[in-house]
Every structure is written in structure tokens, then in C-alpha cells.
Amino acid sequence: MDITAALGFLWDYRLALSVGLGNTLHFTALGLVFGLTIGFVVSVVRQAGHPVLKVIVTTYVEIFRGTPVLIQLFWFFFCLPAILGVELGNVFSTVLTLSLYMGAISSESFRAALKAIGAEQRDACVALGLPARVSVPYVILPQTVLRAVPTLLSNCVTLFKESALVSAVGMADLMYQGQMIADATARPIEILTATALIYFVIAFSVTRIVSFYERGYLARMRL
């Protein structure tokens, strides 16, 4: 294969490529926000919450963990709308399969992360007479993040990779338009192989800083 020659082809869909790297990081942008949002008040509910809460927020995140990504969106994609009668659209499947994805596997890192907050914060709280709308966000809230960002960087990546399945329904991530632009030209091999580097590049940097942030934290631990 003449190296030259790739390089020369890869660039000639640099912005088609591009696009698809921004609408892949836009849609793994929307499932953190949603979704890390979702997992905090969920490892709330499953730390101190009502017992029928509980199991609620129990089985959904088993679910969401025990069952296929492709599965969760294709369902939300196509079964959903056929129960309400609605076109919910591949960007609304897209956009909510990712966020409570996100949700269940994050809850699991928050719940550790809360469980590592010792009883004397929660006691403090109540002895100064701080009610739940301060002490959470306040109080909680930031120790929580501090001791589980490491394991959030991880589902960040988890979810940057799993966001390639969006593909399946007509979204035009980085992975779709690279198989478009395989199937077009009938060169897979440089294309898929650029967007297999695109996404490593990616997912490895932020695992660097995951390790890095780790040795950090961990030697501010033993001081």
C-alpha cells in the first residue's frame, strides 16, 4: 500500500471525518451531563433513599448494566414509539440511551464514592441544622466527585466507545460516516483504520489522564 497515497485519500475527507468526530463528541457530551446527573441522584436514592425507591432505581440500573448498549437503543428506537404511538426520532433514542447507560454505570461509581464519606460529614450537617438542599450539593456533592472521578473518567471513555453504536440507527457519528465513506469508495482499510486510530487517540489520552489524576490523588491521600 502506498503510504503516500492513503494519507493523500484521508485527507480529501478530513471534513467529512471531522463532522463526524464533533457529532460523536456532542452526543458523548450530552449522555455525561445527562447521565452523571442521573447516576448521583440515583446512588442517593440507593444510599439513603425509601425502600420502594430503592428497588426501583436498583432494577433500572441492573438492567441498563446487564443488557447490550445496541439493545437499550434499538428498543428505545423502535419499540418505544411503537408502545406510545409517538416518533420519538434517532437523536431523542440517541441522546436518551446514552444518558441512562451513563446513569446506571456511574450510579455504581458514586455509591462507592458515598460510601467512603464518613458518618461524621452526614452528622455534621445535621447537627448544624443544614437541610438536604444545602448539604447535598455543598457538602456531599463535592467530596462525592473528588473521590469518584477516576472510575467517572473510565465510564467516560466506556461511553465514548460505546457512542460508535449510534451508527445502527442513522446517526452520523465518526463511525457512520466512515462506513459511508468505505462503502463510497470501497477503500475500508484506510478509513475504518483511520477511525479505529481516531478513537484509540482519543480514549487513550483521557486514560492517561485517569492514571495520572490517580497517582495524584492517591499521594495526597497518604500526606
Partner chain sequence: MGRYTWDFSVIAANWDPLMAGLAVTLQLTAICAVIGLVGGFLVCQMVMSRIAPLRWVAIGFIEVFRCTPALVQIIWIFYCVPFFFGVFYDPFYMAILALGMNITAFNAEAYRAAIQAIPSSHYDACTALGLSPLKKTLFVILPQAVLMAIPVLLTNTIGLLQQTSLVAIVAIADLMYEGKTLATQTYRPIEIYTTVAFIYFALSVPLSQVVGLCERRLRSRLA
Contents of the next structure:
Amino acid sequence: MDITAALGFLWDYRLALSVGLGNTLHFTALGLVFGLTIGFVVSVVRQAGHPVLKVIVTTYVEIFRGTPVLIQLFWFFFCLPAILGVELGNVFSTVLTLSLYMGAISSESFRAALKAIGAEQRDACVALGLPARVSVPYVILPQTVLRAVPTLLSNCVTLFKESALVSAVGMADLMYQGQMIADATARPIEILTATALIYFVIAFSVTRIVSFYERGYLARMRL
Amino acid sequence: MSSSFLNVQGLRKSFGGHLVVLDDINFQMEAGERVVVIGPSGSGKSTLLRCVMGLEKIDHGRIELEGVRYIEADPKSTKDNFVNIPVRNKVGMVFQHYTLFPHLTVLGNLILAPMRARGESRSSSTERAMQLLTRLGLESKAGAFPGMLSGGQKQRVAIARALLLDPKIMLFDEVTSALDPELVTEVEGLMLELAEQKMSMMIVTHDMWFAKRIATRVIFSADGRIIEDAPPSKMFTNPAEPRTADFLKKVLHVETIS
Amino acid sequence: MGRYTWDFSVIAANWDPLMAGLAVTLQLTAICAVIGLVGGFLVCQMVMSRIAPLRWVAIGFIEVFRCTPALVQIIWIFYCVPFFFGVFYDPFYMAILALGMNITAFNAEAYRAAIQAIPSSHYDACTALGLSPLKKTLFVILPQAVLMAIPVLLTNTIGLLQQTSLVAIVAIADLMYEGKTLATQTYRPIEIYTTVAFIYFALSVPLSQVVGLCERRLRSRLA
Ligand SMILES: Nc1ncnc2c1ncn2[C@@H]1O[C@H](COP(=O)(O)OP(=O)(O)O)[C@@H](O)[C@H]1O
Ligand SMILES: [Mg+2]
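Same protein, the form predicted together with the partner chain this time rather than the form predicted on its own?
The next block holds the full complex; its first chain is the one shown before.
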């Protein structure tokens, strides 16, 4: 295969690909913000909430971890609007699905981190006379976040990769654009390889940050 | 009775309702006393200290400090104990495993409670913390994270953290048990210094020689009860109870220490 | 809020195609799970090999498959393998190839993490007992590694079950595909998609219960 020809061909479609990448990043970012918020709240409820609430959020987490993201997307695109009898909008359905999925997987990461803060740390808070309004924001939360960061970043990579599924419901993300161009030009190798490479570079960079953080920061603090 | 400095009345503590760890403990101590608690492993020494600190929900009894009741069980209900938090905050405790906050520096560990829970200004609490650290020879470690310190340094920081809150009484639960032998003396040295300043203390230790040096009173506990309560000179040379003598023989491999 | 009348008789009427789709899903999952268990261990051995090129190939393989979306992998293989090799294999085999390599990469990481978690004192003990390197690997390292890796391997397999739904996008008649087809044919997407989601969920839940059980047993065994 002629590399320069391939690159020239890709260069012609740079705009379409960057639009796709922009949408991928946009959906992922919104999913991250809402998902992480949901995840933290859910983990706190599962640790200390009302029993009925606990059952509800646990069921939510199990459902979203126990079904394919693809069916979740289809459900929020084609079923929920009909059940509610309202138009939800494609972007709304997309972001809703990704957020709920991210909320479910990140709540497990938060939960593991909360659990890992031993009873001893809580004892120390009592012995120092720290009321909850001090111990939660200054002792429990920072340690939870510091500990949860590696798995949360992995969750982010997972969400970023799963976001490719929105192409299946016609959202013009990177995957969708790549496939469209591949179909239209009948030159799938260049374009699909380039698409894969873009996903790879972003996801791989984040995983490097994770291991750098684990080896550097966490190891130094012996958390 | 309630004129005592620390007064534990009818304390009963069980785990899961059936495992009775402390059974009707009655115990008084005066200000400036240093009470060392000894006894077999699992006899409830840690639990006793944790009850005095208010870390355990007790089944029965009450605990007073300077004549003020600060923990009391309500035997008729399963609700939480009555706790007078301002009085409880006059008790300080140091644990076997340091329990420093790993995400805060040494200085951050020291000033967290004064600043955030007691409303002291940052500058004033920092100044007091640095004075204390300097006294302990740890001023160069103020900016270090606990993970970078030796065990002995960590434990001295943990003691400093408790001292900065001006406790009326300090509880030490096997604070040297996790340390390498050569680091034990720096921590025991600090505790002896506190003894000279007439700090009231309750100490659980397995080190009988240290117990003999620091104690004004020694308590031998077993099976959830106080078996013997005597000054160290009597306890270690001529214990009244056969069980105490048995225990001391086992841990010391000699009849008495002199 | 709109009032939607649920009508699950459509499920009974289309039971056979749904079950046929489920059979394909289960076949795909089972075959790829076996490939992943064996392949993952082999790739993990390559990663730990003393021969540098073997190591590089294995690490590259793992990173590529872990850092790109599974959908991209499937589409890439579907479009590009025929181009490169000039043959068009049965789509089912292409799907096995894509999903099998994907889970192999994830399982290789699981094995590696488990082997690295074995304390170095065990290696010292083997040397002290005079065990040969082969015996050491076979009787001390391997059993522990597999035991420790079981929870993650099972979790990966649950993930695989859900990932198989992606093959619907390339028109392999699995459960997801049958659901999609029926949803458009019958105009009852809500009942169909909800049922399909429930089937995936019902398959995942027992598996994740087993994971929880394994983790608890392992923890008490190795404590
Ligand atoms: N949180 C707990 N739950 C159940 N049992 C406990 C708990 N803490 C301590 N125990 C039990 O209480 C008894 C006394 O423990 P402890 O006070 O730690 O003894 P010591 O410090 O004298 O060795 C032991 O039998 C121990 O197993
Ligand atoms: Mg103890």
C-alpha cells in the first residue's frame, strides 16, 4: 500500500473525521461529568443510605452493569420516548445513556475506595474530636478520591470506547464518520485504521497517565 | 466517688450480644496517675481504652471525667450511648498503627483538628504545631507525608497530633508494638517525658520493663475483669493473685523483675 | 405523560427467532470464552518471556485491543481482512476472531496481575525447597495465579457476553440482531427491547453472583 497516497486520501477527509472526533469527545465529556456525579452519590447511598434507597440504587447499578450498552442505547432511543410520550432528542438520549452507564460503573470504583478507608481512620477522626462536617470533606473524601482516581480513569477510558456504540443509533461520532467515509469511498483500510488509531492514541495516553499516577503519587503516599 | 478524675462505673461491653469482653468494670484514677493495663491477649485491654475514648457503644455503665458524666449507656434501649462530646474531646488517644492521615503532611495532620474542629486560626495552630515538632526534633519533617517517615517518627507525630489538642488524659494502646526494636526507645522516651510533666495516662503495653518504669499503678485484667490493681513495685515483685503471678511468669520467664 | 399499553404477546409470538438469536449469542460467548482463557494465558507467558521481541509483540497486541473500542475492532476485521487476504470468511468466524482476540488481551492482563501479586517469598521458598523452575511454575505459580485470576476472568467473561451484542451491527443473527429485526417488523420495540435486555441481564446476574462468591472464598482462603 502506498503510504503517501493513503495519507493524502486521509487528509481529504480530515474535516469529517475531526467533526466525528469532536462529537465523540463531546458525548464522552458530558457522560463523564454526569456519570461521575451519579456514581459518587450512588456509592454514598449504598454505604450509608436508607434501606429502600439502597435497594433502588443497587438495582440500578446491577441493571446497567448487567446489560449491553448497545441495548441500553436502543432502549433510551426507541422505548423511553414512547413510554413517556415525549420527544427526548437524540443527543439527550445519547448523553442520558452514557451518563447512567458511567454512573453505574464508577459507583463501584467509588465504593471500593470508600471501603478501603479502614475503620482505623474513622477511629482517629473520633479520637481527634472531628465532627462529620470536618472528617467527611477533609479526611474521607480526599482519600476516597485519591484512591479511586486510577479506577475512575480506567472507567473514563471504558466510557470513551463504549461511546463508539452511539454510531449504531446514527449519531455522527468518530466511528460513524469513519464508517460512512469507508462505505462511500470503498477504501475502508485507510480510514478504519486511522479511526482505530485516533481511539488508540487517546485511550492509550490516559492509561499511561494512570500507571504514572499509581507508581508516582500513590506509591509515595503509601495509600 | 465522682470526685475522681476519671471514673468508670459498671462498664459492660459485649460484641454481638453474647461475647462479653468487659464485665462490670469499676475503675477510678486521679489526675497525674499513669495506669498501665496488662493482661493476656484478647482480655479486653484495647476495648477498655476504646470505651473510655468513646469509640465503642457500651451495653451498660457510665464514664465520668472530672466529675462530669460524658458517656452513659441506656440499658433500656438499643439506641446510641449518651455522649457529651466536648468532655470526650478532652481525652486523647494514640493507636498501635499510627493512623496518621496519609494524604496530609505532618503539619497538616497536626493542625487539622485545631483549625477545622476548634476554630483556631491557621497561623496560631501552625505556630503551636511547629513549636511542638521542634521540641520533638521533627521540625524538618513538617512538610513530609507520613508514608516517608519511619515507624518511630510516625508514632511521635501521632502523639504530637493528640497533644496539640491539650488533652486532660492520654490513652496509649500498644503504641510500640508495631515498631522495630531500635525505634521503640524514641517513642517510650517521649512518653516518659510526658510522665515528668504529670500527664494523666492509661497505657496498654506488653513491655513489662517499660511498664515498671512509667507506671504509678498497674492493672492486671483477664476474662473481662480487673483481677488485680496495685503499684508497680508490688505488682511486679509480689502479686497478690495467683493468676497475675502466672501471667507475669509466662511473659517474663522469671519470677519477678527487680 | 403518554399512556402506553404494553403487549407482551408479541414476545410469545416471536419466541422462536429470539431463542435462535440467544443460541448464537451463547455459542459466540462460549467459544470466545475458551479462546480467551487459553489465549490469555499464552499471551501472558509471552509478556513475561525472556525473549524481547516476543514481549514486544504481546504487549503491543494487548495495548491495541485494550485501547480501542471493540466495535472498531469488529468493523475493522470485517472490512479489512477480506481486503488483505482476498477471501471472505463466514461472518460468524470473523466475529469469533474479533471477540476472541479482544478477550484474550483482557485476560492476559488478568493473569499477569495475578502472577505479579504472588509474593516473592514464594519464589524464595521454592528455591529453598529445591524445586526445579518447571515444577515451580507448574505446582506453585500456576495454580495460585489461576485461582487469584478467577474473579477477573469471570468478570471479563460477563463483559464478553455483553460485547457479543456488537456483532448485530455486522448483521450476525444473535439475540441483539433478532431483537432489532423484530422491533422494526412488529412495531413493538418497547416489549422486544425490554425482553432482550432482561435476557442479557438474567444471564449476567448469576455470573456476577459467582464472582462475588469466588472473591469471598478466595479472601478467606488466602487470608
Ligand atoms: N469489633 C469487634 N467485633 C467482635 N469482637 C471483637 C471486636 N473487637 C474486639 N473483639 C473481641 O474482644 C476481645 C477483646 O479484644 P481486645 O480488647 O482487642 O483485647 P486485647 O487488646 O486485650 O488483646 C477479643 O476476644 C476480640 O476478639
Ligand atoms: Mg489490643
